[in-house]
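First, one chain by itself: the form predicted on its own, in structure tokens.
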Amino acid sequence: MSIEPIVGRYLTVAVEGEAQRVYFEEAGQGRPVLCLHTAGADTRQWRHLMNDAEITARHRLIAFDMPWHGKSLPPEGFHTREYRLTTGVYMETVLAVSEALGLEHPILAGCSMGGRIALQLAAMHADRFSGFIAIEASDFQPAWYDIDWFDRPDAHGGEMGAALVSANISPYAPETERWNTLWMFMASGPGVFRGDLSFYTEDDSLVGRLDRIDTGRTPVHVIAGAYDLTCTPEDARRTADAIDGATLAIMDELGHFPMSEHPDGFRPFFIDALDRMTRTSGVD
């Protein structure tokens, strides 16, 4: 029996002026990173890399669950409105959380619509991090889906996000995660994904941005998984290529969900990540 090293508690912040009740997550010490899961899932997706001794001994890593998604629950009546992510409520959040929780220039490391608001905070608020993770992120992809398919009265919309994203899992993944990661998407909140994936395919304000990133001032490192039909190494390569000074890492065994469809494939590509954020910016 083993008890593992993973803390969680709550936090209340408001974003918008509404009260979020938030679940996170930590485990190590030193340097905060703090960790944004991808689209319909949670903090789960991160477990892995918390419970990596070499990696906590230098770094205190948090992540926690956005609202609507995991331990988060909804903000007071959520019954009568529809969810629907915005680039604006999702900064407002992750700087409100970081505050909270009393983060000095954390490190912030995202993966896919968390990648993405990544690189919108190395854009609009790189003064509050000091470095940034942008894993299986780009500017901009449309969907090549339907996203209303996840919200229809004949089908399981938990089942279907599961179906959907399961190509972009690599088939060098080992079957216990494959199907541990999917599990996050088949118990998502009713509409969570969907409201999700409006954010991620809808709002192409990024596009218009990356020349504000300054990579002299913050690194940023993007990485993508050449298994990722969703954000493809070109896609990847095109954002990486249009922030000038950031670098970029492409792995050839993993896909969307690398931190959990693959652990210990992405274990060394992340451990890189951080000692580049150290390197960049001069802090031990």
Second form
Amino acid sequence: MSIEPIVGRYLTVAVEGEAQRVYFEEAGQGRPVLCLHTAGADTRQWRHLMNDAEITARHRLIAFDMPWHGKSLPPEGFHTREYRLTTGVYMETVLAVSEALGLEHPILAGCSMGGRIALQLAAMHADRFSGFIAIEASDFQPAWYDIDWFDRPDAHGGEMGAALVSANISPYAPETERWNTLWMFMASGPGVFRGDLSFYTEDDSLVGRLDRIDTGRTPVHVIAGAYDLTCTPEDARRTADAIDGATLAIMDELGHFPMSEHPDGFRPFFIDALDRMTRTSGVD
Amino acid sequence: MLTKLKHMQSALNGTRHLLRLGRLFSETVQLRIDGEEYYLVFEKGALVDIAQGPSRKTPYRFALVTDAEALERFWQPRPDPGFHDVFGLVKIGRGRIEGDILVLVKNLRFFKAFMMLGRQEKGVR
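Given the form predicted on its own, corresponding form predicted in complex with the partner chain:
Up next: the whole complex, starting with the chain shown before.
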């Protein structure tokens, strides 16, 4: 028998004036690290790092389920709405959760769409954070698939979404974690993956904002897996090159969900990223 | 290639959870490899026939068009990036899907699982 150190609770924040009940979980003590999951998934992607005693000895890792995801309910009246995430709502949600938790300049670590919004926040609200770890993150890529595939009344969007994103998992990933990663996509609510992808594949506003990022104030470290077909190493490199002072690491044996699909392979890259998040000038 | 496909057929038809996964899949799929046509006839998830082309009168729902070298790399136990997935082949320009792609997507987990059965027969052509 074992009990993990991860503890989960709920908070309610207002986003665009609307109450959102948000599930979050945390583990560890020390410098706060706010962790953002990918599209179509939830906080379970971070559980391996949150159970890593060496990491949590010096860091307080906090992850939350975006509204519509995981254990965070969709907003009231969801059954009459079409879910489409926007950059504005996403940034407001992250800032609201960080404030509600009283986090003092956390490191922001996000993967995929979480990495994209981390870079948006680095450009637009850097004063609220002390560093950015942008995993499988890039400025913009249009979809190489049809996002409408994943929200159809005549088929299981979760099954199709999982089958699609399996293309982004490395063959080096342990079989158990490959399927645990895919399970989150299989279990996501109808239309949620599509709504996330509409943000990820249609909003290119970050491209023109990368030059606003001041890595002299808040460091930015970009990480990408060689087996990621969605955010390829070339996409990540192009993005890092456009941010003066950003650093980049390529993981030869990992894919798009590194902390979830291959925790042992990702661990040294994440520890290295945390070590790079040295506070510089301009942060209280 | 035909020997390889027959090994995959045998593996599929002997794997209960894959037959269950494909229980609603009764379609003909064309594999076109370096221009050579293979028609895979699936019935309720089982691969009941493999017919070699060319044929101008065999209807099929969708086709995977690729080349033998790409498939050989796809069937390695740990393929290089891009060669590790059917859609990866498409993304890197070594494969193309023709026909009713939505039917493929609706059955993508099943079809990918079938294609990966080739990885169990290392060295078999």
